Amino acid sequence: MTDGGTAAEFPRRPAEAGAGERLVSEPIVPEAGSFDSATMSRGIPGVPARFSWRGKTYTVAALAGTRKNLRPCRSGSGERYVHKHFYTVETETGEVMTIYRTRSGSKKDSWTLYSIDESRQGATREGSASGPGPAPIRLAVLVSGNGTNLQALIDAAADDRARENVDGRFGIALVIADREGCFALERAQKAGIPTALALPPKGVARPEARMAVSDRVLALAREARADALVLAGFLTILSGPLIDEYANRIVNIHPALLPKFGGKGMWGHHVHEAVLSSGDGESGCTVHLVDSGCDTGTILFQRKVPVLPGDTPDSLAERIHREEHAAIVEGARELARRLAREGDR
């Protein structure tokens, strides 16, 4: 797993453990290829998908929050680096614990297991950090572009931690991107959740492109134990095993009123100046069950917009994408409850 960090401090010194929080302050041990080396590349340290800790291994399931302890240069320039990132995980047997990555700036970087807290000790067992209910799906959200559908789902995860009950909880478990440099990946680093790269190979035909890409997601959804899938603006076409092992598991939000104006190159501004040239009166967006076919599953729900005079591909383009936060995040609340309902998970 992976995280990029905020630009928060952590709020407290590391002294200092809060309300129920056990202090540890004890050396761990990162189990060796759990980290996303795509990620850290990059420069951004990642939390370890496992580690070990007094000779027993714990298996991060969720990322609760991440800060960083800025420290001033020695230089005596006034300016700040990171000194120490921390991270409060949830384990799956239950543990919320907070380790923070001391950066030395050499590969001896340590790492350490701060507190405990035992006030929230089974929360991801019993439901969020934040109270009962059932506990979230964890989603792998594919993405190819800028994110803002990402950012919806993003804002509505946080939300349900803050609250109880809530109908048809979700978490992100990990985000997949079938680009390199896609902005979308950011948003999901700055919110401290793991991403991965899922790239179509050069030199092949496109249904082989599409088949290896899909194959690579369906390896990473497995490895992060995804519920469910939820595209998000995701512009490669899903084939093979993965369809089948995740069938009615895989939601999409389409740019417009399917069944009309769906299918292959059907995306992005193509699909609105469609919509314009056909004199249709109104537009909207469609979230969807993904089949082996394009924009082909069934029909889970639509929102709509006028199409106004004047309209161009952008101002129709703006319009639907205020429905479509909306719409993907109901899309994955609805597939929280249908395998709630048929108890899939």
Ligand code: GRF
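Predicted model, so just to flag it, every value in this text is computed and none were measured. Each form is matched to the other, and the largest set of C-alpha atoms that superpose within 1.5 Å is called the rigid core. Positions refer to the first chain, counted from 1. Compared with the form predicted in complex with the named molecule:
- Core-aligned CA deviation for A62 between the two forms: 2 Å or greater.
- With the core held fixed, the Cα of S52 is displaced between the two forms by 2 Å or more.
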The other form holds:
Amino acid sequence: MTDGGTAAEFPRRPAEAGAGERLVSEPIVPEAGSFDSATMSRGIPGVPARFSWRGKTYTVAALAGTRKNLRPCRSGSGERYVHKHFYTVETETGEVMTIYRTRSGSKKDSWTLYSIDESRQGATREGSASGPGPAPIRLAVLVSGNGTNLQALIDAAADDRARENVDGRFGIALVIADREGCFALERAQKAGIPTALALPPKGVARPEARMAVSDRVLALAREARADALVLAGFLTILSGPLIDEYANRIVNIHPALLPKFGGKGMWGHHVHEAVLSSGDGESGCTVHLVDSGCDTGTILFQRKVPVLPGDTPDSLAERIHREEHAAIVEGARELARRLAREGDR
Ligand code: GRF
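If the one shown is the form predicted on its own, what is the structure of the form predicted in complex with the named molecule?
Zooming out: every chain and molecule, the one shown earlier first.
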């Protein structure tokens, strides 16, 4: 990389670039007045509809993803500002290019061609294995258990490949577990999806163990070039830089109607026992963004089920589980839609 960037600035480091991704790092010239004014009005610089590089003009046909890289303020306030704003675009002539606008420093407002993904050249538009429309976002899915929610995601991603015009397309780049031997890993392996472990170190206090798991998840997600994370029954509470770097790009599914019956200790049968003891007439599941708290992030949506006379924790869990499988797929699609719309990846 010759643009002065560092490995930490953009997860897709040269050493980690996908096979076939050619790093370029040369200036491009956007065509004046060809920016997307809708996104500019929200403070996002907008993708140029056309730009030239090495004397040739490229027309942007689709936005496949965006990502910001942040830098800490020199004041030491702990705040961070956007230094570069990356866009992966598909051109009308079939190239898949990542370009970025530098938003601060001596190269402020300049545009650069960062890389060309030669392995995907022309592969994400017409005739692609994933059908026409925006390229799928790359998900890392985090698991700890049986993985029925993961299975719902695997099945939906497979169905999407045969369908056209899917709103919120996603693919699973990696499955990460915080324990060995959980059945979710087998499901991933059977589907041909790469897997990895983020195990808590032994003999350390719980906060340090959580931080170590979170840091490992971050490293793996970067390496897999994951655009977003889905927690599908992941039992480690995440913390640290992962939460910042993937802010608004992590969703969790919780088997109750948050904000009730959430927080530490509220997992698995504990949740359903608490609901039954409360006498509530309904329960359900919640898909929410993940922040540094436990089950406290913004709620995206919920699906409700009745609590029936004679319910046990198991019968209630089973009824909710069926709803979860639709909800988690919708959560992943919602991430894909948000990322495409708001330029937050
Ligand atoms: C689900 O109930 C989910 O809500 C909770 O963990 C459970 C995971 O189930 N966070 P599975 O492993 O996906 O079957």
